[in-house]
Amino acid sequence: MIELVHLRKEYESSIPLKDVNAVIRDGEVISVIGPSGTGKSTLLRCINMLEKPTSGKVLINGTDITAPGCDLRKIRQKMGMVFQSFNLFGHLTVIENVMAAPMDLLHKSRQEAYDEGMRLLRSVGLGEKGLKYPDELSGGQKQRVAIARTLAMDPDVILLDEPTSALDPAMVGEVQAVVRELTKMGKTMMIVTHEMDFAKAICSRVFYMDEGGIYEDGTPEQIFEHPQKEKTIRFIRRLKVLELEIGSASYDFLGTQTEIERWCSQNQISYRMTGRIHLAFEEMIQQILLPVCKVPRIRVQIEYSRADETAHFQITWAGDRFDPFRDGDALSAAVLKSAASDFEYRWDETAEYGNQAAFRILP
């Protein structure tokens, strides 16, 4: 059991953890979610003492590991950490990366460490990569090696710090599949992730972090379907609905595309659908609306439906009446119509944003 008692972490310019209190029971799988900068990764690093808390306690089975004189080396043998940046030794082969800690810390023989390491590599689908070096692997393969290396110490607790955030979208699934298998092992796990559907599917409990602590704590159903607190409600709504505002012809197009990409990733929207959402945004905003808006004031709302795997666009903008589907650039309108359906345009001369358009992107 892990107990966090008034845990606080201060830096010169910020205080990511102000007062964290929680009891984590053996065998629980906890997803840690929340906006950037709310101390999610810092929490994991304090639990295994990679970051020394400013104050408070971390109790592991009743032992205060923040106390002076605590044998952290012994504690860490039973607490594995998987980082977002893999942290593999580039000068060692894959199997040597997995063997190193059991030989050095558990004093296993080279043969014993090798046999167990190869078994673990096979369990994560990399049995044939044992003699390769890390720079010969893809990002997803490196992360699976990092997971096998963690399992080689047979930890009671596994901490995963955004294990898929450094991966290309195509590689995310392979790592998630391995983590899903880990959750069946009965080990205590804490996973910081921005993949909300993944978090919902694998965990037994969710910590939503904000205001320097665990702002809301509950089951996946409670947090994702029936959040109780204001900031949790706003965060969960933003996951389902992306809202964008464009106030200039020279707005940050690439930054906006990145925001769309991140939102699609958070909601585990398919690669194909993500491409169609990007296409619809570019054709509608870049090619149809911006050329005719003298002073752009455009609002875009994209809502994704998991039930039928469609994305619904609602776009409003200020200015003269303009039907983009009838009067917009013909080529762009044709491209848009090839990817979408249910087009609707309305004009409300009394509204600040009088032009109102909607359409649906099909899978």
Given for the second form:
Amino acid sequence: MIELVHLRKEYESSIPLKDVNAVIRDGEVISVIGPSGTGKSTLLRCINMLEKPTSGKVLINGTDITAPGCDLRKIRQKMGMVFQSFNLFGHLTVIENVMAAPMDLLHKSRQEAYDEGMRLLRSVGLGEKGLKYPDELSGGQKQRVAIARTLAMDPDVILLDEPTSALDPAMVGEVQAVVRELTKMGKTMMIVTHEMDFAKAICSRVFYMDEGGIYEDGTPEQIFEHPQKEKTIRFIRRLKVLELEIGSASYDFLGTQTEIERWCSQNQISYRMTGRIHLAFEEMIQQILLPVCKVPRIRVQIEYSRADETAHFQITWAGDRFDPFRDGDALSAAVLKSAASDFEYRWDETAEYGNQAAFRILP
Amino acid sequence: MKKPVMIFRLFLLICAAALFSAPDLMAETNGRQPEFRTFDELNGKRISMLTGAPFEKMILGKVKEVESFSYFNNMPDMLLAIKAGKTDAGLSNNAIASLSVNRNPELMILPENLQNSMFGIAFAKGDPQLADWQSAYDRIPEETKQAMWEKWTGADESLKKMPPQDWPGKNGTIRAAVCDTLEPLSYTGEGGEILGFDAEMILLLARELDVHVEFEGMELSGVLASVQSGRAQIGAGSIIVSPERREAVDFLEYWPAAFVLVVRASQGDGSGGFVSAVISSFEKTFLRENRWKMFLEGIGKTLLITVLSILFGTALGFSVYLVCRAGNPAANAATRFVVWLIQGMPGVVLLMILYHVVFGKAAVSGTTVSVIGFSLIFGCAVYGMIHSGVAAVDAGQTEAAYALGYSDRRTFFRVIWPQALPHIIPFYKGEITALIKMTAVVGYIAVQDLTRTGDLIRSRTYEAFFPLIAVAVLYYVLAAVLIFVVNRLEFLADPRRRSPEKILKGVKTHD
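Could you drop in the structure for the form predicted together with its partner chain? We only have the form predicted on its own so far.
Up next: the whole complex, starting with the chain shown before.
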């Protein structure tokens, strides 16, 4: 059992953790999510004292590991950590990386350490790479070796600090598969990740971190489907809804395109659908609205619904009344109509952004 | 493929050097008339002297116009320059001048003397023993002294032997600091023993007083410092008494000194071929009086100082790094201060301070002081390179080891150090090469290393070519040998070179 009591961590320029309190029971698998810079990694690193908390306590099975004189080595031997940047020992082969700690620290024989090491390497699919050096492996392979190295100490707790963030997209899957297997071993785990679907799928509990602490704590169902508090709601919603704002005719078109692209891949939107979203955005904004707005002030909101696989566009802009579907560039309007449906236009004289248009892209 | 290229380059270098110094080698033997006879004839010519000798005014009092003064660090270099025509006259004392012209038919003494003075044996200021030595000196007949002068300034080397110290020595032993490069008054013989008029004069007086003498050879600049600091009771070696020197030490004046100018004998036709000149020069440098043995001893000394300094310096730098790594602020501050102190001054100055100040009164040999000094210098370099080498290892390595439960010490030796080594070794090799060259200054504190051997031989032969080239080549060879050893160690210690069998030693693999 891990207890965090009024944990606080200050740096010279920032205070990532203000007051963290939590009890983590044995066997729980916890996903730690939240915007960047909210102390997710710092929290993990405080739990195994790679960062020394400024104040507060970390109790592991009742032992205060922040107390001076506490034998951290014994605690850490039972608490593995997987790093974003793998941190394999570059001068040792893969099998030696896995064998080193059990031999040096648990005084296992070479043979014992080797047999166990090879078993673990095979279990992460790398039984043939034992004599390779880390720099001969791909990122995904390195991370799998790092997981095997952690398991070789047979820890009770495993901390994973963004284990897939440094990987090429193509290699994320193989590491996620190994982590998914880990969760079945009944060990206590904490994983910091930005892969929300993955987080949701593997964990039994979610910490949403914000404002220097655990802002909301609950089951995946509670946090991802029915968040209660304001910032959680916004964070979860932002995962699904893309909001864009265009303030001048010379806005960053390419940057916006990239943003749409990233959002699409984050929501696992199909290739075909992504193409249509791009097309709709380009025709609607570039071809129809920008030429008629002298000083463009346009807001675009795209919401994707996974249930029926449709993307819903809502566009509002300031200026004179202008129905784009009726009065806009005829060719572009025709293209738009071929890709989308359910067109709506409303005019609200009292609003700052008086023009309100909406349409839906069907699968 | 690298080595043949290197040897070829070396060969080119030697050829080029031979070309430039060839005129030196071709001695002329005829036309024994001085090129200049009077001070007036030297008007508008170039005159040279030893560095630090403040005699320009004295010369300008006799010669109205001098085109330029040039300065040399030692007499042999200056005589070489006169012979080579790089300067027209060289200021020297009468002893060196007499020996030089007796040996070199192409040199003569300008018949007019610049100034007369006295040679002196130095005693510490107010030393009461001076009176005893003065009365001993007065008891020795003038003819004995004159014969001794002619013996040491003559060209006949076979006569130049020192008498054995075969008297009982009831009144103890004194240490005499003598310059060991200023032939004929005090210099080093082939066996490393001190020879010369001054040295024999000291022995003559010592026999009168029934004391034994222990000579210590060094640069002239070290002699007076040794007497002042009390390392030696007396000092000698062509020291001409001057009011300035009298302020520092007391003198026993034992022989008239004069400042004279050495000039070339007038030009005759060159004779003797280039090849025979080279052969004769080679013979003089290496074969005569078994001088190759001196080179061997010089190599031994340079190698001894370098290797011991590398070993001690490495141990020192590594230990200090480990102590500082623990993070003690006092240890770190002290280390930074010492590193700053040692790296901030020239190596030769550090050596002199250690020799004359720190170990001034203690009977510590120059070799020991050199090893201590260069161990400190090398240790500072090792400390610095370990510091930056370790910093080059990614911090994630330390974190990973900590997270597995490794202790701080074990993390360093098991994970960090093996990965820091590849960053350190290139600098380490560079420092070794730098160190071996840096040791060339130990001559300042009476150690006869390779460079000093070259100087000594040069001062005997008046030939610059072979001693200098031999010394240069030997430094290349020594550096190459040491670097070879380090490369070999690096190769054997490289973890990437291990075979699968070695990696899995003691493990049954089942497949």
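Rigid core: the largest C-alpha set superposing within 1.5 Å between the two forms. Note that the coordinates shown come from a computational prediction; the quantities given were computed from them, not determined experimentally. Positions refer to the first chain, counted from 1. Only residues modelled in both forms are compared.
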Per-residue rigid-part match between these two forms, residue 87 to residue 1
yes
